[in-house]
Each structure stands twice: as C-alpha cells, then as structure tokens.
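One chain comes next, on its own, written as structure tokens: the form predicted alone.
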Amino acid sequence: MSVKQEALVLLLAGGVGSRLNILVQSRAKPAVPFAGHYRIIDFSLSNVMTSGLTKIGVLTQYKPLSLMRHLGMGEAWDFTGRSRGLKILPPHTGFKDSDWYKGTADAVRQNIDFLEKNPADEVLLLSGDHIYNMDFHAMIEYHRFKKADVTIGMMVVPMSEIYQFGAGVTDDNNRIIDWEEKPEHPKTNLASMGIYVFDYKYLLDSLYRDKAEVDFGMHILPRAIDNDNVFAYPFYGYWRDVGTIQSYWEANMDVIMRDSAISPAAWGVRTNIEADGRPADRPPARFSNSAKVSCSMISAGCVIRGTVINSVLAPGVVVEEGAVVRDSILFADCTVGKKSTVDLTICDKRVKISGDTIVGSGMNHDFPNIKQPKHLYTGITLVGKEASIPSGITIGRNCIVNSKTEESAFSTGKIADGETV
C-alpha cells in the first residue's frame, strides 16, 4: 500500500485588489492590515499551519515589498525547518506589462518548475485575500475519498452576491455538473471560495495542455467539469472575500460584534510581529479619566482620551480629549485631534487629523464617490496613508483623501460628499 504524501500548497497573493482603492496604493491586497494588528494573508497562512501542511509557495506580483517583508521566511507560521518551508515565487517578468501573469492558471503555469521540484499527491490552491477558518486536512481527505481530480471549496451565498463568484450546480453526490463564472443570471447560489484541491498529475497535465487556458475559473475548471471528476466540498463556517471597501469594513465590524462568528484568537491566527519594526510590540493601551469606549478593539500602544464607539484601532492610535471615533477603522499610529469627529471612515497608517475637524459628515450616505462610484457608495470615507487634515475642515460621505495629502491641499473648509482630495 502506498503512503500518501503531504499536499503541496500554492497561495495566490499577486492580485491588484483595485476595489480596495487607496488601501492598495502602496501594498498588495493580502498585505492590507486587518482587525488591529493582523494582515489579510495571515488567515490563509494560519489555516495552512493549523492543518499541518508544511510546504508552501506564495505567488506574488503587484507591489510585493510590504508582503514579502511580512512573510519573511515563514517563521511566524512555523514553516521553517529541514522538511518544511515557505518559498516566495515572484513573477517571471520581462520588459513589458504583458509578461506579467495573465490569470490564476497562468500564474501557476509560470511557476511549474516549483511544482515539479516538489512532487506530492495533491496540490492545494488558495487565495491570500479571504477571511476564514478552515481545516484543509479534512478537505484533502474528502478529495481522496471521492477519488476526485479536482475538489472545490464552496458555500451558499445570497443570490444577490453570486455574480462576484464562480458558481457550481451539483448533483446529490456533490459532483459539480454545471459551472458559471461570475454569472449575470445565476442558476445557483453555491459559490466557489477560490480554494481548490487538485490531483498533482492532473494539475500538471492541465497546465501543459493549452497555454491559452490562463484562468482556473474561466478555463481549467469548466473543461474539468465537462470531462472529469470535480466535486464540491461544502463549507458552513465564516468566510468572507474582503475585496471591496464595503466587505472589508463589514468584516472588521464582524470582529467586534457580540457573539461574532469570527475570532482570530480562537482560530489560532498568527501574524509576523517581527516585520516592519515590531509595530505591535508596544506598552499596553492607556485610557484617561475622560475616555469612553464601547464595542471596540483597542490595540497595544493606543492612547484614548476621547470617545471610541464600535471601531477597530490598530497599534499606536491616539484619540485626544473631546474627540469621537465611531464605526471606523484606524490603522497604526493615526492621531485624532481634540474635539474632532471621525465617523464611518477608514484611515490608513499615520494619518494626522487635527483638532476641530469632522471626517464623515452628514447623512448623505447614498451619494457615491464621483470618481470611484463603484468603490464608495454606502457612506464610507477613505483617508490615505500619511495624509494630514488641518483643523476646522469638514469632510463629507464617500470622500477620498489620497495618501500623503498635505494640509496645504485643503483650499476650502468643506469637502463635499463624493469629492476626492
């Protein structure tokens, strides 16, 4: 009887993630901070770790430096050792943009030498931009039990959201018999989670067969479903694609919700506390006599003298006396001056908001951003990395303040709903 080899893991972390707008101006989407001191990619990496898998290749492309610093050699997730390892796989680029990855299957194909140097019985393909907790060992055992060529992690989503995903129709045995990629008129609400287990040899054959097949959802999977054994692995836990500003904000709010289904600590999610100067290695948070905090996550190094309601504060945030932060996400080392209000806003790192300022003003939540109406349309305002907002400014709903904007850029005292600075 042959002994099964451990599955090889490939984690796709090269996507632009443009719908996250200015949050990905200087970093890849998987490197975007989440829930205080985590990064989005920490959830996929921690799932690999807790599932007992030890060999992983991370495919990078778009603005990878921050992500690569965070990954290091994989020490934070126990991927170092003689029989284990995390390998960063940068794109094999030439001089033209067209040399970059043309799709998910093309990305794996361009790293086929890594696959061939690490033979296994199965390959687990993951995305690095989802928030969830999953036992991949159980999924791989399911794949083996079904004698599948491909197994796809799938879950039921609201019918109104299925247009964002690959959608599969299954029979009574969970075999996928029909497939639609991001359908306008869906037949089902069973969505692909972007998690695949491939038979190792089947994946290699698929990649060698036709180089015009550059995407798993568009090309590889439909062919496999028509001709071979493809099964759905049903998932019923918490899973969220944080690919939009709205879904990113909602997932952060889920973390602080009472009886929430998401719990990074209980899930055993790890992050790299050594990266970028140990940003979370600070003294405990401090609260003055004037501080009022409810239903919020306050990270180490924060100083709270004002009011924080229903918000997530990363390490080193300062909220001065008389200031109010509500329904917001503040990345590391932001400061909110005295008597300022920050409402339904996401601030990137080191944003400085002077005193007597309002960010997120009024009730016009439905007036979208004029330049990016598909990114900001529910009232959330974005403030980019290291932007400085002077005293006395009022900023409306669905506004964007670009990264490194200086105080001199504010020529008027009011930024209207939907405007960009």
Given for the second form:
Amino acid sequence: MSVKQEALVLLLAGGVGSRLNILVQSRAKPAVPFAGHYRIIDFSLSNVMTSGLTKIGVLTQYKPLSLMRHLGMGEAWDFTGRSRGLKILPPHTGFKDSDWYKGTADAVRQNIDFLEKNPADEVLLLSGDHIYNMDFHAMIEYHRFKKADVTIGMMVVPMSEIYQFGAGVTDDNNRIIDWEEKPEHPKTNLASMGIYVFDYKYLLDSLYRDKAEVDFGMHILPRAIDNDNVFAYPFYGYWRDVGTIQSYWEANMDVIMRDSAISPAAWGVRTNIEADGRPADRPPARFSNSAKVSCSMISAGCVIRGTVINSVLAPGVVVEEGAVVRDSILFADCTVGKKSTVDLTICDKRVKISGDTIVGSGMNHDFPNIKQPKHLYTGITLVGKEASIPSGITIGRNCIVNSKTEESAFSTGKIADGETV
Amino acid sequence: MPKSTTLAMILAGSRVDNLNVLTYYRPKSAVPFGGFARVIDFALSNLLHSGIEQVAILSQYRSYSLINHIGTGAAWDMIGRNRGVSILPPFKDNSDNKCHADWYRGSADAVYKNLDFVQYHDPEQILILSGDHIYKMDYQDMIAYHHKKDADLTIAFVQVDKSKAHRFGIAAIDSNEDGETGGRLLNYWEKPESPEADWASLTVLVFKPEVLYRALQENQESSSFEFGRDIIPQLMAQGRKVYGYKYTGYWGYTGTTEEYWQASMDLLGENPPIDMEAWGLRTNMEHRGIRDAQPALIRDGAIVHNSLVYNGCIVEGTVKNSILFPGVHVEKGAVVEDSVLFFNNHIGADCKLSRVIMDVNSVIGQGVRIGPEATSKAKVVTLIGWNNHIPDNMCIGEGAKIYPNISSEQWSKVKCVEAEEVLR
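The form predicted alone done, now the form predicted in complex with its partner chain:
All chains and molecules follow, beginning with the one already shown.
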C-alpha cells in the first residue's frame, strides 16, 4: 500500500486568552467550554478530523491540565490507530533552550524534533481558539495548485475589527504582496485566520534560519512575503475569534439562533464528553410541569423546573421552580435556586446560586467593571468556577464573582454594577 | 489482584412476541429505554455497581444490535486484566451428541451448551440473570445471603399483585426464617393459573456451580429447557436447599408493550420510581453515536412539560409526558403526548400523537394523527415500527400496529389505519 504523505498538523493551544478573564483562571483558552458540552478546541480538532488529516501535535503551555484531560489519546476525533496519532507537546528544557515559548514560531521551533520525526509534504498550523468549519483538505489542494511556500487562510472582516489581526494585501492572483501585523491604520480588510499551510521543507528552513524570529505573524511571514510565494486562501463561512467575553457570549448566542450559521451537529463537531472525570452517561434532560423553555440549548442531565429563555445550558444544570435564566451561559452542574434570576450572565462550572437571588440586575449595562473595564463593559456578569452565592443577594451588571467565592464573602446584600467579589 | 469469584450469565436470547414490532430486528434486551439507554443496561449497570467483573451474555435472536451495544464492554468497566464480557452465540460442533447440534432450545440449554466456558472460569458461584428487567439491585447482598444459608440455589423474588401473578414464576417463601430478607422456598409454581402466593421471580438466580452443572446435565433428558419451568422445580423436587431472597425496590417488567409504556412513564414525574441518575445507569455512549449528539435545541414557542429530552433533539412544538431519544425533531404545531419516540424520528408540523411508541428512523408527515380523535386521551398504545414514511394527514387509530419498513407505495394506498388494525 502506498499512500501519499498527508499533511502534518500542529495546533497551537498554549495561549492564555486573558481577555476571557476568570473563564481562563484554571484552564487554557482552547479548553473553555462552549455551546453546552463542547470546548473551543473541539471545532479545530473536528475540522482536522473531517478534513481527513490524522497526525496532529498539540502545543500546550498555559494551564494545560484541563486541556490534556480533554484531549486524552485523541479517540474522540478518531486520531488513534496504526498510522494516526495525537501528541501533546508541552514546553521542555533542552541543553541550552530552557525558556518558555517566546512566540508561535519559537514554540514550533522548540518542537522541531517532532516535525523531523514526522516528515510530510506540508505542515498545517492552526490555533485552537476559533469557532468555524473549514475543509483543510481543499486548502492544502489550493496550496499545491499555487505551488506556494506558504498559504494563509484569510477572510474579509469589518475594517473596524482588523486591528486585532494580521492583515494582507493581495494581487489579482491571491498572492500576498504586503503584510501588516495588527495595524492601527489598516490598508485592507483581509484578515489572517491564523491558519497556515507551510511547505514542509520551507518551514524547517525558516525555523533554522534565525532563532530571533520567534513569531509567525511578526517575523516569519513578513519575510516570506517579501522573498517567496505566499498566497491567501479565501474563506467565506462562519469564523469567529472568541477571545473576548463579548464575542464569546455572542458566539454562544449564535448557536441557539434559528437558521444560525453555526451548527455543531451539521459541522460534525466531536467532543470528549468523558473528560471531567464524571461518567458521561447523564440521563436525558428532565423538564417538569412548571418548565418554560424557549430559544435555548439544553444538555443531557439538566433538570428544568423554572424558566429558561435564550440561554445555553451545559450538562447537569438545575433550574429550580420560579427561577428565570435569561440570555445566559451556564457551564456544567450549575444550580439556580427557587425564584432566583440569572440575567446576561456567564457562570463557570458548579456555581451554586441559592434561592431568591438576582445575578445581573438593573439596566446599567454601560458601566464597565471597575477592575477590568476592558473585559466587561457590555453588561455581562461573570461568576467563577464553584462560587456559591447566598440567598437574598442582588448582583448588578458587569460584575465579577471570583472562582470558589464562598457565601460568607457576601457581606452586603447588594453588589453594585462593575464591582468584583 | 484477586480473581473475580462470581461469573454472571445474562439471558438475552429471546425475542418476546408480545413486544411485537419493537423486537422485529433486535432482541428484547436491546430495546431502547429511558431516552438514551437499552433495557439490558440495567442488568449490566447492576453488575458494574456490584463489582462483578466476569460476565457472559447468551444471545441468539438477532444478535447484531446487542453485539453492537455491548462493544468492548468498556462502558460498564468490563475490560481489563481480570474483567471481561463475552457474548456467547449458538454454535456448531462436530460431536455426535444431539444436544450440541443446534440452536439454544431454552435458557437452561443455552447455559448447558456453554458449560466449557463456565467451567473454565471455575467460579465460586454462578449468577444467572435476565437481561429484560428494569431494577436496581446489589447482587453482592444476595450472594452474601446465598452463602449465609449455604444454599444450592438462591432466587430473587418481588411481591406482585396477585391478579398478575399468573404470568410469573411464583414462590411461597418461609417467612419465619429471616423475615424481610428471605427464606427457604416452601413451594414454587411456574406461571400458575390460580396463584397461591404473590412473590414473583425476578429471574435472578445464584447457583452453587456443582449443583448447576448437575441440574443442567439431568435436564438434558427432558424436552423442555428453561430455568423457571424446569430447573427450579427439578431442584425443589430433589429437596435441594433453594432459598428466596426478597427484593423490595422498583421492578419494571417490560414483557408487553403496555408494560413497556408503563415502565417508561415511571421515568417521569417529580419523584420518578426509576431514577437513572441515582441508580448510576451506564450505557454505551458509542452506540448510535449518542455521545456525538449536540445538546437539545428548544425553539421559540415550544412547550415541554414532564418529559425527558436527550441531546440531539429539536423541539418546536409541544411535548408532554413523553420521552424523546436522540435525534427526534418535533416541528411547530405538533403535539406529542404520553409517548416514547426512539432515535431519529421526525414529527411533522401539526401532528398529534397520543400514547405512541415509535421505533427508530420514521418520518411523520404534516398533520398526521396517531391515537384517538379530537381531544380525548388514548387508553392503549399505538405502535409504529421502524423506517416508515407516513404521508401527510394520515390518521392512525388508537391501538393500531404499523409494521417496520412499509413501502411508500403501500402507504399511498392506505386511506387511514383503523383502531387496533395491524398494517403489515
């Protein structure tokens, strides 16, 4: 049997994603739960799987435990088998290089052994931070057709957002002729999705050339564009960076919209449902006679006795009678007590909200969080993992309740807009 | 690590005609139950929680669905150095012995034909179970009682209504001995016409191996090969030490479609008699890819009351007192009441379903009525076999039975299906 070498995949999953605030307090951004029982990285991994690619290395660095548990051996994405495999590549010390990753290119360079042990024609470089559905096989075919050294997945974004991305100017042939990394005054609205196909040998040569070049967007790509063949692969579907609380919340809301552009089911997104150390055989969601649910996603193991509107509930969430959950995202095993209200709030796992409490109160959506005004400014309140909120409390907009906050930490009955507990 | 001392054998061979179209393509033990699981998961989960790690499943009728469901046994932690689950299908061998010639002739014959397997494991006790019952039991308690009594055979019994007792193996248990725990069997009747007692067998039997081996050998001279009908009476007649172990928890018997429906309804309500979460029910999440189903979407305008809805469902209409398996889509204006809908059924807009059990993969057109007319509630179950495409505005009367795979050509000739009619 002779099979053409397929592309090797490297997934950069080390980023902190600090704008996600307390959601990344104990886990890397790719491991943040999304759309009920998924995690952000599932979308990239499932794209790799459905594109027919079977060899993948995942580069970790920041708080990798939760991510490593989730990845397991890669069975969930069919990466186990004689010629298949998912390898976790943590930072390591060497004879000289004992530092943490200094950038994306540095991270790949430190794992050059892995690249050399797995020869391929191309290397597909991805980040695990985005929600999208893409056929990498088509992109690799395009790369081969163009005889490119590097091909970059790119899409048109609003001019106002381009400052967050690498931006490329292309000629009529889709060849990239100019590059700006996170431009303040952009010349183009064509943004890099952080998806690169490298010619295998070209990548190795680039990495060996100069160790000071530690970042793809800042160093490797501008140089490649100046000297070699770099092409843009245009992408037209749904793609979303969920790096901020606001965009994370919006993307979750996109999942529950009717005729939504994002559909884990239609995209064939897989996840590892066993990863939490709890058996995944949760019974079906239970709706009582008093349940009122609309426009929501409800996972297995939920018990709904109250009202749930426009919300995304992960497995095992309990909403008691008289409680109202609106425009919110609740992670696994949260409980909302009787007659409590949860409005425009993201609760991390196992948050316990007692009865007669309001989380997300008032109309003061524009008063940002005092400590983290750049993270919370649209009205969303965040409650950290395993926090307990006692009865009779009113929590305003843009508030943060830190992970593992105990009931005794609430000295007053009212947490004003923008406060942090 | 100590070797498991108990070998469990699950009787999962039978079809059970009473379940009708649900068991056309699968054995009764593989019938879906509880919105995501299968009937046999209750026995398997009981074994898991009882720490019994050597399990064999005797399977004969349409084994495929069951084999698929068991997989490696990993779902019940039955894989490892000293743990395992084996499926034992009927087999041919080249001996002249007539009993080795053919199909399993009954539950006792099935075990007899696999005595090599049993003796190879050299267990201290053999636990024989039915794969068809819904209950939660710690078999170790029963095995401990079996040892305490130094019994040859210990059988689990549950108290039933005397009017229903004629359908079961019934025992009179000496209550002087251990009161609530159990006692020696004074008498045993298999499906007695006029029952004199009300303790019914759960088909959970613990045997002393030597006693079982001998009983099965002797039974080969007979013309009937069932544990209930033959082996238990035979040991009673021989004066063996046969004990009854009293079980007082919930017991769901799914022998008929009405009983299956009732057991399903026992999953609902505020304090359901069957609590799958508390019982620690385990199933094979790989089977039918249920682990990959996305969480359920409950759309604008949907009403879901007193129901179980698993991942993979989309509800736009009304669902009351019902159980929806993965992949069920209930369109706008449709009303599903008192029903159990298996995997991947599509219920069209403005349909009305009352007390329906629907097997997998059917597409129900718009405005279809299944059950009684107007607003009255159905009193009997209507059954829909798998892979049917029911045309728009079809009426199917209460108690009707639709066979699997009715062709669209045949459906086009049907004006309506009368109550109690069987469409095949």
